[in-house]
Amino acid sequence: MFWLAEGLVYRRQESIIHSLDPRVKLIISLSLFLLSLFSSTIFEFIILLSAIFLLGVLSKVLRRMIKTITFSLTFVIMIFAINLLVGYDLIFSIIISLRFIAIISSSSIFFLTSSPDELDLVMRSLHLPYDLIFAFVTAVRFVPVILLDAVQIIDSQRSRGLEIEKGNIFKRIRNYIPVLIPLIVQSIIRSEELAEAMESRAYGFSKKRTSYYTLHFKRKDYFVLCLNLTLVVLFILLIHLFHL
C-alpha cells in the first residue's frame, strides 16, 4: 500500500507545469474538470483523458497519477456495476466510469504539481476566510500523512498475527478494527499537536495576516491561459458537431 500513498504525496520537480502560477493550474484543472461533465460520449472522453495523460507527462506525474487512479479504481468498478443493475445500458455505464476516472485524474493534475504553500496562496487570492483556508490545507497535509500511518499500522498487525485478508467480507471489516483504532488515536494526538503549536504561535492574534511569497503572472501563464482557452472552446465545438 506504500505506492498508493505515494501517489497522494506533492513531490517538487522541475517541468513545464510546475512552474506555472498556480492560477493557472487551477484554471486548467477547473476546465478539465467541467470538461468532463459535458462530455457525453466515449470518444469525447478519449480526447479528453488523452489530454490529461498528455499533461501528465509534461508535468511528469503520469506514473502517481495513474496510483491515483488505481487507488480509485474499486470505486470505478461499483459506479459500473451499480448503473448495470439499475438498469443502464453498457454503454452509458462506460460513459459514467470513464467520467469519474476523467474528474480524478484532473483534480490529480493540480494537487500533485501544486504544493499545499501554492494552494495556500491561491486560497488567499481568492479572499477566503483563513480559518477556512487553513483548515483545508491541512486537511490536504495530512491526508498523505494518515495514509501512511495506515500503512504502518497495517504491517506491524501484520507481524503481530493479524490477517486482514482471510474470511467472507463482514470478517475482514472486523479484521480491519485493530487498524482504525490505532489510526483514530493517533489522529487525535496529531491534532493535540497542531493545536498546541497553533497556540504556541499565537494563531489568531492578528486579523491582518502577510505572506513572504506573492502570486505574479508571468508571460508564460498569459500564454498557458490563451491556450487553455482556446483548447476549450475547440472542444466545445467538436462536442456540438459530434452531436448535430
Contents of the next structure:
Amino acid sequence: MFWLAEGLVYRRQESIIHSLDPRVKLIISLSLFLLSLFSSTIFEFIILLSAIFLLGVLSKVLRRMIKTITFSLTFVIMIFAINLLVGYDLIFSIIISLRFIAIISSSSIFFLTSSPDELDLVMRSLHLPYDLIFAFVTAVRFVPVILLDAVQIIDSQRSRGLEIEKGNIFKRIRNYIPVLIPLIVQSIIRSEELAEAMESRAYGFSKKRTSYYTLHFKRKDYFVLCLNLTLVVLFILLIHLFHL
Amino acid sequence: MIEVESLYFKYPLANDYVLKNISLKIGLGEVVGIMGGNGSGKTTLIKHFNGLLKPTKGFVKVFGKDTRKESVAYFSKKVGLVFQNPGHQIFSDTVWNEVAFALKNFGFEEEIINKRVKWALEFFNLIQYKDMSPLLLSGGEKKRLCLASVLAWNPDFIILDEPTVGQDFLQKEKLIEIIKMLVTQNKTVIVVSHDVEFIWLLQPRLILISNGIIVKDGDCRSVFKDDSVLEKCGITKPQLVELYEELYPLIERPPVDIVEARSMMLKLLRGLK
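Complement to the form predicted on its own: the form predicted in complex with its partner chain:
Next comes the full complex, this chain leading.
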C-alpha cells in the first residue's frame, strides 16, 4: 500500500514540462481531459493515451503516472464488468474503461508536475475567493498525508489480528471500521491543529493577500500553448474525418 | 525465537533497498534495543518480525516458521507490535472493547477474554475508565492503553516502537519496571527508540542501524564505547556513560542508573576525604 502514495504526490523535479507556466500545464491537462470525454473509438484512445504517456516521459513522471493508473485499476475493472453486465458490448466496455484511464492519467499530468503552490497561483489568477482556494489546495496537499495515515492504521490493526481480506463481502466492509474510525479521528484532529496554527499566524487578518511569486508567460509557454491548440484541432479534424 | 537471515528489502517499484543484508537472531528472555537515525530502517525492520512486510531477498523465521508462509495474524499472536502513535489504532467505543478487540480477532473464548482484559486494564491502572471512550483519555493513558491491548493476548515477543515519546518521567520508570518484569517471565522485549537515557536504563543488547545496515550489535556498554559508530548513527552517549568517561579511572564502570551513580559518587567522595 505504502508505495501507492507515491503516485499521487508532487515531487520537485526538473523537466521541460515542470518548467512551464502552471496555467499552460492546466490547459494541456484540460484539453486531454475534454478530448477523452469526446473520443469514442479505440483508435482515438490509442492516440490520446500515447500523447499522455509521451507527456509522462517528457516530464519524467511516467513511473508515478503508472502507479496512479495501477491504483485505479480496481475501478477500471469494475467499470468494465458493470458495462458488460448491463448488456453493452465488449468494444463499448473497453472504450469506457480506456476513457476512465485517459481521464485519470490526463489529470495526473497536471497534479504530478505542478506543486500545490503553483495550483494556488493558478486558482488565484482565476480570481476565485481565497478561502475556497485555500480549502482546495489544502485538500490536495493532505491526500498523501492521509494515505500514509491509512497505511499505518492498517498495519497497526493487522498487528492486532485483523484480517481485512477475510470473510464475505459484508464482513469485509465491516473489517474496514477499525481502519476508518482512526482515519477520520486523525483527520479531524489534524484539521483542528492546522486551523489553530493558521490563526496563530494571523490567517485572514488582512483582506488583500500578496504573493511572493507571480505568474508570467514566457516565450516557450506561448509556443507550447500554440502547439497544444494545433494538436487539439488536428485531433478533432481526425475524429471528424473518421466519422465521415 | 526470531531468525533473520540475509534480509534485503525494498518497497515495490522503488530503486533502493531500505534494508541490506540484515542477519540476526533474537531469543526468548532478551531485552533488545534498536537505535538509528531517522529513516535508517528501524521501523521497516520490526515490521518484518510479524510478517507485515515480507523480505525481498533472504528470510525471517519466527519459531522456525517463514513469515511468507503464514498470515500476519498468525505471527502477531506470537509477536505483539505496539506502534508509536496511539491515534493509529484506537477506534472502539469503550476502553474495555479496545483491549478486547485483538483477543476476539485471535478467537479466544469469552471467559478468557474477560479475564485477560480485566488483568491488562488493572495492570496499567486503566480499569476505572473501562466504560469510557478511549478517545477521551490523555496522551499518556492512550499510550498505556495500546500497550495493555497488546500485552492482553500474552505474546512471546513484545515490540515497542518509540514507547517514551510524550511520556513523563514517572511513566518511563513504570515502563522500565514492566519491561524488566516481562523479561523475568521469559518474554522478549524489543524497544525501538531515540531516547538514549531510557535505553541505557534498560541495559539491553543494542543493535545500531544506519542506512539499512546493522553497524553494531552487542551489549549496550560495549556499543556505547564505540565513538565512531555512534557518530555514524547520530547517537549521543547517555549521561551516565559520559560521567564515567570523565571520571575514569576513578570509577571502574559506568553506573547503570541514578541510584548506582549516587552510591559510586558517595564512595568516591568518602575516599577523597
